[in-house]
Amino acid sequence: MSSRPEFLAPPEIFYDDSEARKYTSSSRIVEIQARLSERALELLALPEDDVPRFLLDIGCGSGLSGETISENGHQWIGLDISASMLNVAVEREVEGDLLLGDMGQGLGIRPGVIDGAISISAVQWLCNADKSSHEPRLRLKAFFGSLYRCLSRGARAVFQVYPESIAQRELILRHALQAGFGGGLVVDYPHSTKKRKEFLVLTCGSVPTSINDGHKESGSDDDDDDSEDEENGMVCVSDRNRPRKKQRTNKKGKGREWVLRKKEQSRRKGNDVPADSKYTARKRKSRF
């Protein structure tokens, strides 16, 4: 039977006092949650001037990676489904603002307000249909969109997860796409399966994505980048983007200006041509 905790019960089931005081009280655990969080916040590619952002951590459980927020000068809010989780956090007098809520169901937060998002370990449980009236892909598309709402302009959302399988992972990455993120995936240490970590990296607008901007150098090659990952063991996966309008281009060349002059030729002699109008030269669509 497996031991991932997704597959066991639902999480604001599973993560109940007991299991949410032994989850905090590991040191194995603490010192994990810590150094995805740090790589979580070095991907969000906060501008660094030292002015402090505001953050959201969804399923913050007990606080672990607020902390890290915190200790890097940011304010966060932090949003969990477990009470159990939320009431240990209290406890632990964490700096951020707490929410008890159900990603699944939307992020009940102003629009644009938020300067950047993290996530250690939550989202995949949205893949799974814990009641009879959950459906992933609704619940994807909620969380998802409610998220590029709330977040500003330009800003990144970094998620950790561990998706079950190839399908789940392109379940995630398609409806991110479909809310109007870009991005891509990044793998760190690929080739190795205790290791192995696997980050969404989103981008809310139409700002270009860059996957490695938290491993580049300034002025650096692409062959340097390419050593620079391999040493950090850290690789880029696939950096996709929603895509855009294809331009319309007339491959021959021949806009309004030819048209015209081709008409005005055809009256000349004495040829019966349609009167100009602002419809002239203008490509028809293939269908309505």
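What you see is a predicted model; the values in this text were computed from it and never measured. Numbering follows the first chain given and starts at 1. Between two forms, the rigid core is the largest collection of C-alphas that superpose within 1.5 Å. Compared with the form predicted together with its partner chain:
- Once both forms are fitted on their rigid core, the CA atom of residue 262 lies 2 Å or more apart between these two forms.
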The other form holds:
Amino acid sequence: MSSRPEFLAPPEIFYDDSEARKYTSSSRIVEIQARLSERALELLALPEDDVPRFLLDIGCGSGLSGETISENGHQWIGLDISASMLNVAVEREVEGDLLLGDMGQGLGIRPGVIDGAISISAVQWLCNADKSSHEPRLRLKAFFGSLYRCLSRGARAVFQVYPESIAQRELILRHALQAGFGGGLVVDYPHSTKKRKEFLVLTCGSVPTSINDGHKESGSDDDDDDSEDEENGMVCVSDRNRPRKKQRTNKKGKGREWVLRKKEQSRRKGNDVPADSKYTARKRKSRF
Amino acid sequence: MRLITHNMLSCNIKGVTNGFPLKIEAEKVIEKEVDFNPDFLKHMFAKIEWKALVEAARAMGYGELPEDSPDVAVIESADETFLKKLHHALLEIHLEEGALVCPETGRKFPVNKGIPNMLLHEDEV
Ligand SMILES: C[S@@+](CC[C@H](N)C(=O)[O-])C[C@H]1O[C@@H](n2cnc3c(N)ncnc32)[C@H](O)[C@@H]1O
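Let me have the form predicted together with its partner chain next, following on from the form predicted on its own.
Now the full complex is given, and it begins with the chain already shown.
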């Protein structure tokens, strides 16, 4: 793993002209950000009435996430602390309005006017103290407080984040809840270290019973370790990778060990399972 | 920056109680055509601070908006004359160069290449 950019320099320094250009010309990054933004929009759960909504893109960068908003027919305001990233957004003629600003200073937006907010790969930056005057807790508080106020009641905010640690994820979540938000974590691809993606889904105003958008596991073999219930929030593990993961077995099939384990599991549940023998998990001849 | 955004922005310098609306000092205004979507305008109408919009549009050289906020009947009517004006004012006029000025403190937020610089100084947070 390359080291995390937020440890290298403050965002407005790290995302300078050359990094902003590099970031936006990488087809891999463009594709990943588009996919994350698409998923975040889905989790925003806007009414399906074909009426465009007025959204915020926090840490909008060069406009990759905003473009997904436009493609879905909505209007947006993008906020970013890096002038270089915003310049690239201008060059790319994004449709949203851009603001140079620091989310840690709070959003200067009137109460109740925004229909929803997304933030893709940006909020983890807030947990750093880049200047001696920076106190991450105060900055998180200012940010979530102002975000809560500017959203209309019932609106959602969806953050895709790369928390550096469990403590950091908790810090972010705690400040969101303290600001008045309800909601919790949605995890896509929980079993893949590479593809695992976390979304903080927050609801403003109405009390959510649960945020249940993650695609639930349905099989019985999910007694692994994905129940990381946070104290306050709701954790929802979604199962987007399950089918692919099942296919990712060697050509010889899943192997004898796997079959034996599954049979044992099933036996423990009280099912009627054939006894193990030397034929167990053997491949049949192609002409059986 | 378009006026739909200006209408939502307020100055959040610490201690400022009335940071809305930011006064517009326009040096360069440009227009870009946008698809007309009456549903969006109807949706946004309730959120708009009318007086601020009329003043902002005037500062940008557009004086076609009625002084008083039209009532809902006008918004819902089949005659789209008003909605077309609202559309133009909110979505098609851009402040390219100039400044936004806090009504309470007089602090200027410069606008370059269409992007307002809303970064606060350390003693303003
Ligand atoms: C990895 S980029 C993501 C950009 C965009 N959302 C996308 O999907 O391509 C993270 C962005 O967050 C911005 N950022 C970091 N800290 C910020 C802050 N305190 N306020 C506003 N933006 C910030 C950075 O400048 C950078 O453009």
